[in-house]
Each structure stands twice: as structure tokens, then as C-alpha cells.
Amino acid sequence: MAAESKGCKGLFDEVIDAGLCTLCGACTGRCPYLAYYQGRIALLDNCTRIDEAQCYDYCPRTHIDMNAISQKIFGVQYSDGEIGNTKEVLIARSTDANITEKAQYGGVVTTLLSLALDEGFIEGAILTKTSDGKTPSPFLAQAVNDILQCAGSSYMACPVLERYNQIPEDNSDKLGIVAMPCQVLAVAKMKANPPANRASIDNIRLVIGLFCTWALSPQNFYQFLKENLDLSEVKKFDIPPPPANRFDIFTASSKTSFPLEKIRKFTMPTCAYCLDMTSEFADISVGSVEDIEGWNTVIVRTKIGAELMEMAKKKGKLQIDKLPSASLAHLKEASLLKKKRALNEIIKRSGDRNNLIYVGLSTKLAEKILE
């Protein structure tokens, strides 16, 4: 965690102007000086309330004590494990055909959120929703039908946490959130050091993290889509597991595919410095399963996550099995490779193996990961 808040100036100097912003939304939605605008964070005026500024504190690209966060979320220190703290690693898919038709892969995220809402586990869910122009925006779902409207992936960065910041301070609704690893990290920073002048971070009862290798710049990628497709016809995006090496775009009647090399040029620059592929500080993490079509990999990390998965199993909402050992080995290999790439990029940027910029790891642990 940062020793002191540096406010907007520190945020721009160290993160936004430095090309490290993830567009997570942790700094917008309540601050009168910052706003999300056309795929970037804009400074509307100079911050005059540095004593209240929290934008710097909760940014996932400012310094974070990984041990402190891990202790808060899991009760243990951060380790060199490839996929973070785990209780179980499973494969699962929804038993609801309406969900699997609309959702990505096995429909696990939509199923779990719908169940959590029906059972009073949560009273709303903060999600990413794509508009008719296919650009993502943060959305508060308060009914199952709302959740269904958010099914699927856009692969573009979205300021999801902006919607949490907009919730009135006196609101006590229990919330779930679906987030990328950088956003999950920001939530974890908030849980370790609760923000003031916002709805209580304790209201976020369930964090479902998504697997992520990289995210796309919403402005640049949206322009590419506009130039190559009729966006009004687009129904779904997909990046099939390796070795497919392509980006698929589906309409009601056809599929258009682009080589991933053509898509990667729209990747957010900050993604090169991200260690986390599997949303390690979530309650449950969800991704695809290599070589098993129509299923999700599910990493259960916390007691709350385990309770929700057990509820889904007992009520017949999910079909669940163990992740095959070969698939688990490959997941760990891919996750470790991302950690190594990111650490090497960070060291290359800082010019010092002891300076990991925002990553608060001991030199010993960092060297062990790099072995």
C-alpha cells in the first residue's frame, strides 16, 4: 500500500501519463476532478482536496503490499504459487440452455450471479454491459434479466469500479462484482484499507474474477471494428483457446475471424506489466478450459466462493467436475509465464531488479518467480 496519498498529481505522473492506467474505474465516479472520457481518464480541474484524495491509493498500478492484501483476503502471506490461493480448481457449465446460448463458454458467471441474486446472497451485481455500438460500460444489474443482458465478453477495458463509486454512501445493498484481475486488485486494496465517502466496501460480498491475458483499448479497437464490420449485426466476440490463435466475431448468420496478431496491436500498454492472469484476489475466478469446449475453469478461493459453488451444485444449476490434471498443469504454466513476462518488463522499465514499480514483493520472492 502507498505510505501516503499523492492524489491526482501522483496518479497522473506515475500511472496515467506513464501509460500504466488499466481503465479500472477506481479513481472515477465520485471524484469531482476525474472522469472517464473516450477510453481515457481525464483531469477536469486541479485537485484541491489532497487530504481526501483516494484515487492514488486504490489504483492497481500504484504500490501495493502483496502480503498485506493476501493476509486481508485469505489470511496468509502472498506466495509464489502460479495461480494464487486456491481451495478447489474445477470445470463447470450451466444446466440452463438459455444461459449457455448467450454466455461465454460454460455460462458459469451468469449462473452464479443469477443464483446469488435469487437466493438473496446479493441484491445487485456490478457488471460490464456492451451497448448497441459494442463498446463496454459499467452496469448495476438488479434482476436476473439484467444479468443475462451482460452475458458474454467484449475483451475491451471498461471502468467497472466507476459504478461502485457512484453508489450512494448510505446504500447498504449487498453487491457482487465481476471484474478483470486489475479491477479485482483495486477492490482488494479497498478491502485492506476501506475508502471514505463511498458506499461501504463491505457491501461487496462476492467478487468473481475473470481470467485475462490482456485487454483491448476501447477507443482504438472500437474504431477497428467500425471500419471492418457492421456493428449492429455483432452478437458475440470470442478468443478460442490455443492453438486457434484467432479472434472470432459472430453475427446471427456468420462468423468473421481475424489473426490474433492483428488484434494484439490494440492491447492496453499497461497489460505488459500485469502479473495476474487468473484474478488471484477474487472469491471465485473463471475462465475457459483448453481443449474442452463449452466448459469453464473455476478456481474457488474463499469460503464465500465455496458456499456459492456448493449451492449451485445442490440446486442443479451447474454441472461440476474436477479440472483434468493436464489442463491444470497448462493453466499453471501459462499463469507463471505471464508473471515472468511482467516482472521482466517491469525490471526493464525501472532498470533495477530491486525496483518492481507497483508490485510490493520481496526481492527473494520475485527472483523465485523468475527462476
Contents of the next structure:
Amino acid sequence: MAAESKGCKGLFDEVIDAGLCTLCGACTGRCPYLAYYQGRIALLDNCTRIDEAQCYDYCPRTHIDMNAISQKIFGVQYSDGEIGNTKEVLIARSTDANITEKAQYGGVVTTLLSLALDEGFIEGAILTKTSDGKTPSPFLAQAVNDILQCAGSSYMACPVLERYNQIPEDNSDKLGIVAMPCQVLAVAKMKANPPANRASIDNIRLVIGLFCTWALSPQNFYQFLKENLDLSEVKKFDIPPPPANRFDIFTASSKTSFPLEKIRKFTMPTCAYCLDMTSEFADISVGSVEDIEGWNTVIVRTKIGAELMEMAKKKGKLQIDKLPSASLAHLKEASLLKKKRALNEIIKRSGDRNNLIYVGLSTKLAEKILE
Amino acid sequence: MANIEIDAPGTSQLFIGNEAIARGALEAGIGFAAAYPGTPSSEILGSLAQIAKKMNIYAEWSINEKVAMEAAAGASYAGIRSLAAMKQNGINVVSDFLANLVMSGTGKGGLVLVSCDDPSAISSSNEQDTRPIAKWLDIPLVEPGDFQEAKDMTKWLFDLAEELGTLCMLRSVTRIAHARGNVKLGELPNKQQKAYFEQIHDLKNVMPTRYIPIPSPVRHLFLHAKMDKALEKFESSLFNRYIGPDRADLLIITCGSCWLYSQDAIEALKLRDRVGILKLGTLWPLPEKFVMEHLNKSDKVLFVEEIDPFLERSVMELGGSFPPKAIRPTFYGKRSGHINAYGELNPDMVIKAVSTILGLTYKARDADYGKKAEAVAKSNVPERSMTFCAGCPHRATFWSIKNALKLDGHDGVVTGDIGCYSMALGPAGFFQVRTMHCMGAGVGVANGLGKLGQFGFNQPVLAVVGDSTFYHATIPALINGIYNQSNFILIILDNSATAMTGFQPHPGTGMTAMGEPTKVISMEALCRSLGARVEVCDPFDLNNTTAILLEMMAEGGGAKVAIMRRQCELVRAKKEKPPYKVRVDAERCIGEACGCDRLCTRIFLCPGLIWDKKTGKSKVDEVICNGCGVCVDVCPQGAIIKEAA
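Given the form predicted on its own above, I would also like to look at the protein as it appears in the form predicted together with its partner chain.
Let's see the whole complex now, leading with the same chain.
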């Protein structure tokens, strides 16, 4: 059942002014009243749609009926497992050295996108680009070379969905998108209840979700980076799997490391209220693997995801294996921990065990997570 | 404008008051005229400039009123009859010079100042009566009561000014300045004028002629002697007259346009036999004897004058010198509440006051009558709000200012100034302007705001001024800001015209009042020479303008200048065809739906765009649209299409 819609006043009251905005970009790019600028959503003028508006509807921090969304994406009720609905949990790495050099860990995301583009499965991909010493910005890649330019994670929030909203309504290019869990959630909300006056959400054929424990506030972190190094030289960021507890920044010639604690103060406050570590509503979710360097964990969730993985295997683009059971257990433990922490934070905020703010979970499942 | 130079003595011409004043100056043999445009005064210099070459006189639009007055004084010192004209605000600008000029005296050429007041501030930032400056600074003051007087008084005032050797002032109001009436013409002089600054300096006269205000007490004494002489003239002036019975139930004392209102009121009430009107044309020094002669005509006296109780208070002061047993009339006017001390007057208001005082049952028209009449008149006219013209670059500029301030998110403050862009305090400029006073004041205010960092102030400060205002009064404030490192951005809305007052040229236009090409004073070269960072933007490029403003705000550190350069749309449209044909693609327009919510006709509000209630779509009004194409970039749906026209 669709949640009660409210207008942009609701968006500001419940999300933006409440400090819960994830900067996903679902509300910007098309609406002339809302704009993303330097880590903020600005209201440029008064919108009279105070009862009903899409900015409110697709926000990943307004009410989400997990079962309804799950029904829409997977055709089943929301999974009570730790990492959501899955078909297979694998490890994989690219067979292309050009990709693995630049990409995060096994280069699976870059490889899958390049393949999907080459095979005409998609005609473009909405990605995050970090370049020219600027904060990351959304980018529509339409060639393999464009995709390579976007390889690697910045760990900073970026309004990726703004780029989708900007696509002309009459454009029917099939697209892929690489998104953080909050952004994947917004896409899922759009798929469950398609937006009006925008390019069709069905054009997004492939959603690759990233694993995420938290994202950094682009403005604050950018300021910190600027004070510590020459941003135009930065090639890659990395948070090696535990127990490294480091944030590494690579330039062409050197590596600078900061203790993770020092970086954590730049995390977006809203991340504390996020239950999703593994992008549970994606077609394929990709992250690192504990203890296995140079590989990615890959969770295949949908038929399309499975088809693409199969194609990558057949074409020899990816080397694929089963995720060892110990690693799977670690992954599930970490994912459940995020859910538990988030629910506790939400309850702390609402002051009521039955008020999970934006999270539409059954009481039974919520209680199970909190156990 | 009328042909004020027509050489047909004895014939009548239809002139607005300002043209009548200009004609009077011509008949007086004026050689030099200078002014800064300001409603309702602008047509005085405008009509003189038009015929200046033909009539072999000089006319200029000066950079501001102070310079205009000073330049006119310079001409007077060289023996040329000269005139300076301005609106009420100009009197404030020029007042420091006036206070010294009255002491130094004028030259051999008579010097006249015309001040046009704007009761109700119809085209002004403020309502102000300038008559008190005559009393304050000892300036002989006259005020015409009709169009003929406007001409005749001006001519006469030059003779008087020359005879007295002091500045004389003529005050007019909007309803004289801009209303039209018959004026019987006099002769135009036909003599060559020779300018020479005489410096009598010989064995007998050790001290050369000097125009200086010192030694002050002596000069002040001289000035009072001149005022005494003016009083003598005023006592017998035919511009002062009485109409009515020898003994009246009520005496009205009035001047200026109120003379007309008073006559109308007495006519309407059929009280010609009971009420007398004492019409004064020479207001200061007050012709005391003349007034006293008529004061005993009635034991009730009503003062009818616009804005300040100038005559009222002056006559009441006179009452202090009445003999002890004299009969004292009861005074009615602003002090008693019978006449408003603000806004324009009209015959109805006079009727009401007279009826109340005399206990008549005449009912003035219902106060709602005006509103009702307006409603009837409006019923056939589409409703139009006070806004910028279609295609006006200011709308685009304020759109970018609004968006830049919202994106920046530090609650930036816009200080405003005087010009078309003053309207930006309302919907025309998206309610962006927060302060507005006199010309140049916005930049002065910005200077103060921009120095408050030590008190935790971090709101960006943007001061908007027009191009003419920039030259008029902004430059010292900008220099102050640069020198004292105040943190603000001066935004010059350069539409290359003094648009609000009628497109008079200014130092940035490269054209003189008399239509001759001249050197352009480049505002960017000037600002750069002061060491300010200067950016020149095309306001129609919304993205670039917004980006530059954001970047300048983020940079901080001292005064900066952003010039928004686009010609006034009215000037452009006179010369060329619209650049684009603009239309709305009804298929793409989503109207009130989410994602637009009528942005173009609800927020952007260009009068070239109209909302079609029936279809729920926007439309371009082809008659109004000037084809600037800015709305194409405002529409979130890409539904507004422009094609090269």
C-alpha cells in the first residue's frame, strides 16, 4: 500500500530539516523548486503542492512499505534474511587488468557495465564521477571509456538520481545505474509507483547496488581533503576490509592513510538511520570481501542480474566463484549489525518502539532484528 | 513633447506644466540648463535639451542634482541666466551646496532652481515637501497655481534672482508638472549672450570678486537684506490674489494645485458669496502685510496645501505678532485634522473640510466612490501587476540573484536602490530587495553590513544599483567599501539607460542630452582601476550569472563588482525586431502538475506569458512577448520553444 503523500513541506519537515537527507538526488534535477548545491538541497521558491508531491514520494527517508516494494521488485514479501532477497552470493573479479587497476577490488561493477553496454543490454549508465578535484557528481556514461573514468568509489554522497530526473521525458534509452543503498531504495520506490512527467523508470534496466556502511558528507570531507592534499592528484580512495581501520587515498605516486576514526566524523548523520548495507533492492549488489583481496562479493538478486552474470561468465569477462561460507557468515553478521544499530537509533529518535519513522517493517521482523 | 520654442507671442499653446516652466525660462533668456532626471521634473530639461541647439542654449543631463546645480551656478557666475531642475529627492542631494550658495550669492546671470514635488509619492521612494528648505536656507520661493503661472512665474523669477543676486526657487507638484493647460506665449528674447567671469580687481578694488560664503556673519547679513528685498517685491506681486466677498464666513489660504482644488470646491458648494480664497504665489518670505490685510476678512481660516503645513505654520507664526487685542481667527488645516498632512489632495477633500467647518450638509462623494469607479473601469481591463516589462533584463538578473542566494544557503541580503529595479522588492524581482532609501544608499548600507564579520555576521551582501544610479551616487560608497575592505558584491544592473524616467542618457551611454556623441565612461574600467574584482555578465545567461554570483559570494574578502549588461528591452525593441519567436508546446507543458506548479506564470511572471485556465497550460502572449527567450531556460519541462525570428 502506498504511503500517504505529502508535499515538499513534508519533505523539509520530515527529512531535510530533520537532518535525514541522504543527498540521493531523487527530488532534484527535474523539479524547478528543489536544487542540489554543495551538499545541500535548496528550496528555490515556494511550491504550492503541499498535499502531494513526487519529491516526498520517492525520498528514501519518507515512509517505505518494505513488503510492497519487495513484491514489486522480487514478487515476494520482504525477506527476513540479513542480506535481503538473494539468488546467489558469489565472489568475482574482472579478467581485464586495465579495469582491476583502477576499480575497487575485483572491478566487477565496471566489467558488468562495460559488458552490458557492449552487448546493447543498456545504452547508457548513470554513475558517479570524481574528477578535476571536485566533489563527486552524477554522470551519464554512454561509452565504455566513460565507464572506466567513473571506476572506483569516492565514499562521498552524490545526487546520482538527479541525472535520471534530468533525462528528457521522451528519451527511451535503456539505462543502468550504480547506486548506494539509499539510492537503490529511491529507484525501487519509483519502480513501485512510476514518476510522472519524467523519462520512464522502466528505462532503468539494470540497478547495480553497492555495499555501504556509511557515506561521507561531500562538503565537509572535501574541505578536509583540501586541507591535507592536492585534490587534483587523487586517483582512488579505499577503505580496506577490517581489521585495517584505515582510509587510504592514492595519488599517481603515493598513498596517504588516515585512521578511520578521523574520517568517520565526516559521515552523513542520516547513515545512522539506514538499515541497508547491501542494497537489497538492486539487481546485483557488489562490495568487498573480507580476507580475499582483489575480489568482490557479488549478490545476485534478480533474473536480470543473473542473466548478466551468466553472460559475463560465458564471455570470460569475470572469474566467478562461490563466496566461502565463513565470509558469507561475516557478511550476514555485518549486515544484521547495521540493521540493528539503525533500528535502535530510529527508536531512540522517535522515542517509541512502534514508531520506526520511515521504515515500514512488520513489528515481528523489527523485533527479530532487535533481538 | 510640445514645441516650446515656437515664436508666436500672444498665441496659446497646450503645455504640460514642465513645458510651461521651460518656455518661461526661454522667454527669460536662459542660456544654461542642467538637471538629473526624476519624476515629475524630467520634462523641463528634456524639452530644453530638444531645442537647445536650435535656440543656441546649453542643456545637460548632469551626473546628479548636486553637480547640475553647481554647474548652473558656474554659468551664473559668468553672467549666463541658468536653471537647475530636480525632483524632491534632488533637493536633498544638493542641499549642502545650496546652504553655501545662498551665502556666496549668485553671479550676474539669474539662477533659478525648480523643485518638483511628488505628493503621494506616485513615482518616488518617499513623499517630501521641499518648500521648507526655502525657509531653512533663506531662498525666495514661488509656486505656480496653474500652467500660465508656471511660465510667467519662471520668467519673472529670473529677473528677480538677477536683481537680488541670490538663488530663487520655484516649487511645483505632479499635478502642475504633468497636467496640461493653455499657456499664452510671450516674446522670445533675441540677444547674443556673452559669458565672462568678471574679476574686478584694480587699484580701487583690492579684493577681487569672489563667490565664497565667508565671512559668514557678514554674508548672512547680506542674505537677510536680499530676503527683505524679496519680501518687498512679494508684497505687491500679482501672483498673490484674493477672490471672494469682503467679509467671508471662511477664508481659504492656498497655493499651487490646491488653488485649483479650492476653486472647484467652492464652485461645487456654491459658496462664492460666503467663502474667500487667498491664493499665494510667492510663499517665502511670506508676504506678511498682504496676508494680514486679508486675515481679518473672516474669523475662520482654512489652509489648503499639499504635504506639509508650510503656509499654515508660517501664518500661525505671524499670529504671534498680532496686536494684543486683535481678533484671532480660528485656524483649520492639518493641525486641526481637516486637511491631510500626507498624500495628494483633491476637490472632494476640500469640500469635506469646508462643509465640516461651516456645518453644511453637503455630502462629499462617498469615500468608496473612488474604489467603485476603479472597479468599474477595471472590469474591462485585464489585471496587471506592477512588474518589469516583458524581456526586461532585470527580471533575469533577479532570477539569478534569487537562485544564487538560495543555493548558497547563507541567507544573503540584497540592498536595493532607486530605479525600475526598486520593483524587485515585490513579485517582479521575486521579493529579493530588503532595503531601499535614496540613490546610492543601498551600497552605503552594504558597506556597513559587509563589515560585521567580527560580530559573527556571515550573510552574503549584494547591493543592486542601476547604471545611472552607479554614476549618480554609488562611486564614493564603492570606494569606501574597497578601501575599508567591506565584504559585499555591488551588482550594477546596466541596461544602458535611465529607464524609469524616460531613457535620458548618462555617462555610460556615450550620448549627451543634446544628442551629441561623447566619451563613454566605462564602469568596468572605473571599478577595475579602484582595484575591485569586476565580472561582466549577460543576465540572459541564467546559469553563468548564477554561477558567477555563487563564486563571488564564496570568495568573500572585500568589495567586488558584477555588472549585468543588457540593454533596456524598451530601447532595444524600438530599434530591432525581437530576436526570437517564442511559443509554448502545449504537449509538453504540464501546468500545475508536480514538477512545474506553474513556475512561469506563478513565479517568473513575465507579462509575455499567460495562464490559460481552460486548458491548464501556459501560453505566450504574442502581443506582449518581446522574444527575449529567457523563459525557455526557466521552464523545467522544456515546453517553451524559441525559434530565430
